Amino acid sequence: MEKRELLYEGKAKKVYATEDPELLIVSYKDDATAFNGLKKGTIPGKGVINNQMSNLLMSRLEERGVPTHLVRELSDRETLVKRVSIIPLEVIVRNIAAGSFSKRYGVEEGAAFDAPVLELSYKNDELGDPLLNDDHALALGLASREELALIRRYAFAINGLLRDIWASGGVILVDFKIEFGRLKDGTVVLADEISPDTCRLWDAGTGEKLDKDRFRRDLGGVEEAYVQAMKRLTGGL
């Protein structure tokens, strides 16, 4: 698959067309970033781990049903991918209070949820990507109720699938932002990337913080956080 023009660059991605319309390639970086740009650094070998980590868990999702936007992995940086028109609804599905959660409600991080909750939040930097409930997003035609309805399906879904796969490698999945796409028929899709960048996940014996969080806190260790949670995955599956 030939890679043509650069169509979007991102915080942690490129995307590039192909002579396929409806196909693209993603190329992943080790571009860091947090607090909605305001932090920035980089993450030796971090681009590799979340492409290989995403499709990894993008191939088991859809094994169990879930529809993704993956293709096949090209390279260790590139994945060929379909073309989806991204629903600017950023879902965030969480087990345990942490990070934002727990500042905006005041529950000390690390409480466990009876049931999973999801969180939606409008996918929009120069807002600083408020929470919104189903009402606003109605409201601000940014999906349908059917829509709706199918994410909050799928995120559940995805959530338990994940907590299993993680839980064999001795992780726990504290939270986690998944996007979901349309294709060009209108299927809902997940898109985007599961890996460390967007989910918080922690050794289930020690606490110790395997993902993005050592960097938004300057923990130290982040590339080594990494390469460990990626070698539980595949310890794992």
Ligand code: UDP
Contents of the next structure:
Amino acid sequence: MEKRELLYEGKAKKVYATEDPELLIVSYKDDATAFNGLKKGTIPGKGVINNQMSNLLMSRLEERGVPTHLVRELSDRETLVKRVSIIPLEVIVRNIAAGSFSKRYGVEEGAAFDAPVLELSYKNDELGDPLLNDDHALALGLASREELALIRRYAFAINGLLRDIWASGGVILVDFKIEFGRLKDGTVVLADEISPDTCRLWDAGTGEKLDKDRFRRDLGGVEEAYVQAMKRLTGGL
Ligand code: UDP
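Form predicted on its own done, so how does the form predicted together with the named molecule look?
Full assembly next; the chain just shown is listed first.
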């Protein structure tokens, strides 16, 4: 499968057309941004890790009944995926308080929830990805009631599966963000990526952060954290 024209360039990925109108090639970059693009940088090797990690995790999810956009890995940084139209929702699942949840609700980072928390944001950079609920999403025409119910069901199922996978590698899945898309026939599938850019991953023994918070918060050892996360994943699988 050959790359044709560049369709889209985002913060961390480029998307190319292919000869098949229903298939695209995603190419992962080493560029990193945080705080809605305010902080910019490069994390050498990140693109390779995110590509491989996302594909590993998505193929595990597929095996367990979660439909995804994944077709096949083409190279270190490139993957063939099904074309979707992205549902403009950032779907966040939280097991432990951190980040914006801690800030917004005044809860100490690290407080575990009795049950996972599902959160939706409107994927809109100009508006700063505002938090919304199902009624807001319906009013804005972002998704149907049926799609919202399905997304909720998938999100909790994905959380359970990912938690187990990471636990096998001695890593706690604190929270993560996923995105869904619609195939041509309307089928809702998991799209985008699952990586240390989009998950909070804490070492179960030491609590050390193995994710993008090292970049966001200038904690140092960013590249090493991504490498370590990948090692834990492949060791745990
Ligand atoms: N997240 C993401 N993209 C975003 C916002 C959040 O991938 O634009 C991920 C983030 O890495 C974390 C989870 O979603 O794993 C929850 O993030 P939070 O809402 O706490 O926001 P943050 O503190 O990262 O701004």
